[in-house]
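What follows is a single chain, given as structure tokens, in the form predicted alone.
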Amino acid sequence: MPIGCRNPPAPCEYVRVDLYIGQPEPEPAATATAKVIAFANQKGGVAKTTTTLNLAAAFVEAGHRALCVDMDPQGNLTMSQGIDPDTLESSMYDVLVHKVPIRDVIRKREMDVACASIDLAGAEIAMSTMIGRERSLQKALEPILGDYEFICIDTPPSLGLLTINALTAAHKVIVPVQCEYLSMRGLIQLQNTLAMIRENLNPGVEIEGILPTLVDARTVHAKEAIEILEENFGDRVFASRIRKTIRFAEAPVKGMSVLKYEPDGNAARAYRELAQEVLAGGTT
């Protein structure tokens, strides 16, 4: 009776057992992965949380799938966009500490969230003990990695193991620059910290850019910083300049982005501009 006969005689087709035999499957349809985003500087105050949130708004805006995470126990971008630290069930410890999922933690506001709390000041504590801690947002990211087009990650001031989790997980570091001096000696130490990431743990990432903030054009010192900067780093320093203005106080209190606030400003063109130069490759 041939193969694949159910009721003879009646007409039948058959079935060709042989095909697939002894044949390699089929190749999946390559997934796309997130372009990993870390923001970085030891030093504060330097719109690090702010030029996160933006650049992530600006990405939406031009129609990408961001998320933002927040490593910072702060939790100045989570509290930006109108979320309080203090009702959240679950956060980015939980996630760091006790393998939550990270999905647990996202909330959807003008981009998703990855929420913090000040539960994760304890996280370097909870996470000393813990084997391949280095790597733990890395692996939490990685089941998400094909729902997002941007993940930015907000750092906290310093250089611990918080920051040094979002340097493991992350292709690309932008690195926000007060235009005065002690805030481009921190740069340097985030270079040596780079050096030492890519030697140990991550040996891809790299700087795609720094980017002068909090320019003030009046001053004499903010414009010879910036010469400084060009001269140091060359293309790597972006274009784009973003200015000092009241509007990156008012609009975290309404729980939004500049964009959001006041589309047509100065702040929002200038991170549209710089979401232009990230899409485009790097610094022009």
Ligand SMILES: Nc1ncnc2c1ncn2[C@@H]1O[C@H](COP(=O)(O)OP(=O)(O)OP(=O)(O)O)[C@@H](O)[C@H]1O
The other form holds:
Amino acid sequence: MPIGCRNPPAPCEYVRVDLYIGQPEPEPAATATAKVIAFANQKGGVAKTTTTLNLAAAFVEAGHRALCVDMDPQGNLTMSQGIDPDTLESSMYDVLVHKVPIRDVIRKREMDVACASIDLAGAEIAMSTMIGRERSLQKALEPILGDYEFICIDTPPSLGLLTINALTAAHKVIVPVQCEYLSMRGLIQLQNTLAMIRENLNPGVEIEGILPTLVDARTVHAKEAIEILEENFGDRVFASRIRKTIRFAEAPVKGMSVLKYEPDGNAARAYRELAQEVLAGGTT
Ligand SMILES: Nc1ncnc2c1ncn2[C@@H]1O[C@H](COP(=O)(O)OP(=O)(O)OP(=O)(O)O)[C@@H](O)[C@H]1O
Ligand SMILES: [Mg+2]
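May I ask for the structure of the form predicted in complex with the ligand now, the form predicted alone having been displayed?
Every component of the complex follows; first up is the chain already shown.
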């Protein structure tokens, strides 16, 4: 009879059962669940991919298990880890459209990467007639939530179905914002999309923080832009600032995060600080 069984079928086993009476039921094993973070801003070139990759690298450096999911048909995150999207047998397109297990498209680099290639551009149309099309990514991630502490999803510069899938699968959203006045106007549109996602698909999703990126500390304009950001979004703006440096353009060419490319540089330090902010509970 199995250890701890409280309903012994045969009288001859009573003695063994008595040995276990009074002992507590074994606790169910604690199942770790990844914190899923989407990096979103419909504006292009604001450092969504750079932030997804380097924050995940900082999590790994701090001893955490992290996965990056590339939800952008441009495949920039995939390429930034030295993976050629054209050589992939299967990618996030197959996960979302053909229900291929996401483990099949994960490559191990500085962190794990669920890879994308240009065919992902066709996913929005291919998914458009599918029931539950907004939840394809959420479903795909379910079996691997226990494998990671952080799942970081890079999104394309639009608020289409791929980004909606990311926001539906996410617990939190990090919004990289280029510190220019015009860039910040787009935040209202993103907030409206998030409100719609909350109402219809993912009631719990929240902004983890707004991250000022591409900050040129020498200009008055950048300082003013950050002030406007803080006036409007208060303590949801991260204390970390990501300054402009050519290192962010150089590192992906070598297939590396800035943490690996120049471990002692200011760029690496900035993303380590951001990781500490997120680990400490974000901006709130
Ligand atoms: N702090 C920085 N300083 C200088 N250049 C940066 C910085 N962060 C990112 N970049 C560069 O700016 C460009 C845009 O960055 P990135 O690709 O991360 O933006 P994105 O928001 O993902 O763009 P897209 O909307 O096209 O996906 C890249 O060439 C990147 O190397
Ligand atoms: Mg990008």
